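Have a look below at one chain only, the form predicted on its own, in structure tokens format.
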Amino acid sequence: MISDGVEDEEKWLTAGIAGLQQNAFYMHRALDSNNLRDALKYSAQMLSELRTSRLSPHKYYELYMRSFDELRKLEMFFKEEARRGCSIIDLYELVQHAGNILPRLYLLCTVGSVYIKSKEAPAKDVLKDLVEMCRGIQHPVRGLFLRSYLSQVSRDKLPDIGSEYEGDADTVIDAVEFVLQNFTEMNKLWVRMQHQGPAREKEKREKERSELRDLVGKNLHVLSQIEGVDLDMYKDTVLPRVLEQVVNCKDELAQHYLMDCIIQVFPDEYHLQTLDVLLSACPQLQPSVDIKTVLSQLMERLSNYAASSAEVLPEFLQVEAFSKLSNAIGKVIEAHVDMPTIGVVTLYSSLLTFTLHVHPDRLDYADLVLGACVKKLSGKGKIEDSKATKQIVALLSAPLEKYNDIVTALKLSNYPRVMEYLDTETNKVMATVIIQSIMKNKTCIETEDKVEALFELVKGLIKDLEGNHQDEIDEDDFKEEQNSFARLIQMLYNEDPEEMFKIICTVRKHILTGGPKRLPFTIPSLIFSCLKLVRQLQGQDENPFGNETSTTPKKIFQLLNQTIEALSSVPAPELSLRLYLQCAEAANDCDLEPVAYEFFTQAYILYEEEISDSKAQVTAIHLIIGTLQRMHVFGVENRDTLTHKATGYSAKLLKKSDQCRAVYACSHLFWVDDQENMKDGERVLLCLKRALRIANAAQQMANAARGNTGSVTLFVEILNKYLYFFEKGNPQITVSTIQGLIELITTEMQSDTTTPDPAADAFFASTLRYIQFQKQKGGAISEKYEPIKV
């Protein structure tokens, strides 16, 4: 059936096309041959071809359209006709006998255009002739094309200020009146499209109403363009009868299209100083009127006229622009009870911006605009329409943008109100927003109120929410968020010890209510933060004014060792033992003995019954044999017990060849460059001595096991070794034990059960160049190196 309409549709534009051109071809003869009367009577006959009710407005926009072009060569024929002498009136007088009203409305208002041209007659009695005899036509679409086209032919010529048509008879508030009385049948034309025909073809009818719309939206273009029309005229004609026919309409497409229209032609400064009378208009409009998108746009128009330029400010303080916006939304928000989430929200968004714009100096504006958001949302739960929530978030991101600074956001006291409403989701992506602000604009917060604050805006990346349901979470995304959080971390600082204490303090009592999965990634950050203070009050061991709730570096390691504790809940052993011995490491730089021989008996029994992993415990072993090699803090008790319990560890991993790279590595444990205390020759010996025996037993092993004897890789790396203490001055790495070894690796690697491996080959051919070199060098170390044969 539709297609059947469609089909029709087209064979009647088809035909009505086909007579214009035929109507058309013997004007423009009749033109020609300048005979007046016949091109008057061809041209009308042209026009009748207006006169259908079968097409859809789009469809008669086609026919429109060329008529218009053949109204055009009409035109400049009559004003020929009147260079030639003819009389203008006559001819107005002479086109009003057309048989049809239709075509005789659309020849008065061509002749109309010239007789104003002529200025014969005051173009204020021409235009009112022509806008009364209009009102002839009642069909909407018929209606709204013919006064489209009076718009058109009209529009140059209206007596406006500095116009040729402004004379002692004719001023701009005629052109204005004309243009009102034209936009006001336009309207009421356009509306009562809605009522003709049956309801089940409401919907067409809607579409095609808004295809119409800027035929009607033009004459208040028109009306913006016209130069008389300054602030008075506009605050006291034009803005009240527009609005009043807007409100008067009562149909909901033309209201929000012609208030969007008000909104959009007439200049920003206009708006500002007649905002009473245009929000007054507000919440008369229909309940359906989308009123929160017209709102916006005025707002968002007013927020970039405030932002064009610093000497407009003072107009919107003048005028009180926002108590004024303030009220107009609280009323229109009243008198649409039923107005979705998402409206409201937007609403307090656009005026936010606003204020923001207008008013950044102003905080206590801000706030108010996000009290009254939360009254308006309360009672209403957790917003669930993910639309609603992304305008809540454009809502609380508008003073992060503006201000480029989260503490001035902090300030605001409903801010973290707001945020009570997003669902958990959204309340993240709001956290992680702010996190993101804080390290783009490197803003430190200083104090702990502003860290408690701060944290409440973002718990809901510190801990579980109501409703969180963590099986659901995605694993990179959750990583992600706790780095981000781990980074804030870092951001909180303060220059005076007490207060940043007090801070660390806050961070660590939120994020040890975060749970066990969150804490190896928060727990690290504030770790550091803790030593960042310590390595600032090192060596400082007792308040000098003997306050003992003063901060010093042995409270700290006091806290450090209780929170490395909270990581047994995970648990995380490895990551545990890392950070013991980064405290241990700044105990040894604080000269606090007992605290650092604390955190690495801590580490070494975290080592014992917690890491059962191979893996993990050669990474283990050589991040304690590092830390303990840089401690110069210990005693020689306190170091023989460590060192031995270190080497013990080593001889016990599981592969032989782990076994021999954490023994040799022990040697480093007995001689240290800086510390003429801690050089033992005879126990560097050992330790290379028992690596040797160790890869040996490797060797042996590989070879009752798989019929070689493997790489010589391991005893390459102890020449190495040899060759270190050797050069540092150890008195028992001789010459002869040096070539003993490397006699042993060229036997080994000629050997036919050593399997053939390149890497240890120029690793080997590596050292004895490096051996080589060092006898070519000159000097002390030349002389030390000359006894060797390789």
Second form
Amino acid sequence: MISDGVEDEEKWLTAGIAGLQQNAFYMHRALDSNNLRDALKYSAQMLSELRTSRLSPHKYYELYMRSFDELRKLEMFFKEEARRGCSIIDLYELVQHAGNILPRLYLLCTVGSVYIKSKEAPAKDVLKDLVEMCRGIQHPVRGLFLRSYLSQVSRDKLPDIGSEYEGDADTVIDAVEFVLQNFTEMNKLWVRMQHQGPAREKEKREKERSELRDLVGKNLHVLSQIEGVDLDMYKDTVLPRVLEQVVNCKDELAQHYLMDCIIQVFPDEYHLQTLDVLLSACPQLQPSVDIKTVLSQLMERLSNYAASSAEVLPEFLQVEAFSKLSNAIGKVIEAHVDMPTIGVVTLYSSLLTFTLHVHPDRLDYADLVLGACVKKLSGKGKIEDSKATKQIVALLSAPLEKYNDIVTALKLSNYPRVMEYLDTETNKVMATVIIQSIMKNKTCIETEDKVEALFELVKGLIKDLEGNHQDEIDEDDFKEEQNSFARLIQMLYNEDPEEMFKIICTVRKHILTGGPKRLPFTIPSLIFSCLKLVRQLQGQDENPFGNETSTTPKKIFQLLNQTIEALSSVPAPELSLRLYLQCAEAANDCDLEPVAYEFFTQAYILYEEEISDSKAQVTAIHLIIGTLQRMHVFGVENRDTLTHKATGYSAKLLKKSDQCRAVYACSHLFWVDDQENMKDGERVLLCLKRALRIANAAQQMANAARGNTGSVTLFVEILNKYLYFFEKGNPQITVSTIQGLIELITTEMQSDTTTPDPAADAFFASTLRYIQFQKQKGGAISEKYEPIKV
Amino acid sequence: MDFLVGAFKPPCNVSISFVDTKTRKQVPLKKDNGQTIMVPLFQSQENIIGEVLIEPTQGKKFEHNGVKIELLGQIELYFDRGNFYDFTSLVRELDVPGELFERKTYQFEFSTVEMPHESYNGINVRLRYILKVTIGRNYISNIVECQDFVVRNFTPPPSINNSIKMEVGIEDCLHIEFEYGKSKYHLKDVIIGKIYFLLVRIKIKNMELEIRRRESTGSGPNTYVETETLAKFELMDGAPVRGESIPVRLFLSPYELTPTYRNINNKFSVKYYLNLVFVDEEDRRCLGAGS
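Requested next: the structure of the form predicted together with its partner chain (the form predicted on its own having been shown above).
Okay, now the whole complex, with that chain kicking things off.
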């Protein structure tokens, strides 16, 4: 049925074009033979094709364009006729003899155009007559096209300032009057379109109407092009008249489109100077008009205008643009009671952008906007509409982007209040945006209260908000947001230790509320932040003024201890252990033996009680050994206790190979290179021997269990340790021990029971090459190596 | 043979010409057979001067009972065809009975002829002026030759020419108010006016202005009225809404109009009307106004 309609339309269009072309042909013939009578007759017949009611605007336009081309030729002919001496006034009368009104008016406009050009009559009189006569077409589509034709042919003939048609009798006022009248009539026709025809085709008509809208809007464009329309005239005549029409037409489509047109075609400067007039029209529009887009467009344009040059900014101040816009928005929202949240937010978002561009120094304005937004949102609860939340995010992001500095945004007291209206998800997104802004700009948050304010903003990341369902959160997303929050902690920094300590306390207070899922992310970051402070203090004299309240490393370490303890609730023993060791090392650097010892104790307890996984144990024991090796703060007794424990743990690992490796690593605990009092060669050897024994046992076990002895890698590793201590001058390590070990490895490798292992072979070969190299190097080392035979 | 041929042919050619043929304005006139010829134009009180040329064919002499020329103003009613009513009849004797041997011209002159009525060619009635030359003959029919001419009279423009303003309508359907600049128009005039729509409840497709001629002939019970639409002029395309006003501008010159004739010699009247016609999507409705 519908396709039939389309086909029929196609058919009608083809027929129309055919009729048009046929008559155009005869018209051309008449033109060629200078036969005015026939030319008029056939042109009228040709134009009669435009009388059809069967075509949709789209198809009608095609027909119109063809007629338009033909009319250009006719106009040329009229011009020539006039030059040949034919009275243009007679021509003007002659075309009015046509019986049908539509062709008559097209011809009249065509001759009228020549008439104005001839300057035989004042342009204004001709224009006035034409625009008046066009009233005869009351059919919307035909009328719109006719008037659009009139507008087209008269465009370059308006008595504008500086135009050749301007004269004593013709002023720019006449030009404006003409365009305004044509505009008004066209708009009336356009609006009327929707009321004609059956109700079931309303949608189709709406579509057709939007296709035609540019014909109407064109008039506004023409107005904006008239040179003589200066600010005063725009203010006094053009805008009020146009707005009157817009408001009175009471049509949603027209109002939206035309408001948009006004905003787009006239210069920004005019808008600025007529803001109150323009804005006062807004609340009078139909409730269904998408006023938010209109106002947003306006504010966007003004923002860009303000951004374009600093010179125009005083104008904004002069006209109090902000307060006017702000009032207008308030009124619009009041007038449209059931405006959706998205509309409200979009409006405020645009206003905020505007404020930020125009009054970057007036933070109170920005806060005012946010405050007003909060007021409008209040009572609506969390916002469900995803588009609206997106808008809020945009609203909140605007100040960040503008100032590139969260510190400024933190001064906006209403900022967090707006955030409250976001749902949890979006709240987090917003928090991430804030953090990213901080990261991007490397903003330092320097005071405690700012940190408080900031954390208020990003609290969605810090703790579970009510109504948050854990199971809905994507693991990866969670990790990402927590990581970014952890990065944020690093951005909170103040050079003054006092203030920094305060910041740390605040951060701690907040992150401890985060729950077990967040602590593993947040606590390490805080710990390192603290340690940074510790290292900063470390260089200074401790407590130079004896001030009781001043921050000391000791105090910090206490805090650290408590903080790490919090992790036990997670539990995250491995992480805690690492952190304890880090702290111990820091304490070591501060020469705080008891503190360091305490940290180690905590680490050992964790190792014993919490870390049961053998792989984790291996990692942990190596960490402990590594850290312990670097500790120099301990006295002999404490050190003995700790090393003894560590060696003990090493020997109790599950896998023999792990045991072996841990034990030979322990050898380093007794030999610290730069500390003379910590070179216990004997115990080093003891460790190495023990490692050898374990390696041996491992081989035997392998032999028993699988029938081969496995690799010799462990032996080669131990050989390397031997060589290390040999080089360091441990007197207990002798050439013969090394020699023995080399032989042992060689034998093992040749034995049948050994599984060939190319990696171990290569390792051994390069170890031997190293020995050769040291021998040939010359000097003391070579002498030392000399006795070793390979 | 020659004699026989001559018997059926008129024995002479008669032609009538005016002295001022070259300078006098010629206007078209439609003849009975449908052809249009150009004839001279006169107005009342003018002198009609000319000459009649009689040329015997083949140089033969012929006898006649005298030659006369008449100026006739006739009204011819078609339902009473063949009967002419002469309201004006003037005669000039041109020649006494005698014989004609060769071509001969006769001067004639009707001075300050009263021709109160204008030529008119309607549906049921015709008013015409002719010059009729009659060559009387014995026993056989007279030789008659006619020459038409047209009379137009000028009247001064009326001193009172009010505009017409009227509100008309069909109850609850359509109320309009129309306004024409004048109530009397001359033939080359322009009708200028405006039509206001006060109420529109029907779907109007277009609006036309018709010029109608109402010709009534006869009198009393034998009155015949014939109405003829001379022009249809589209004024509006599409449906207006309330409050709309549509301009009217109609040039009368392209149409063949005559002045209004009131009761010419009690024989006929001709009146013109302007009719507004609204065409809606189903049928037509008319509203009228005279002029």
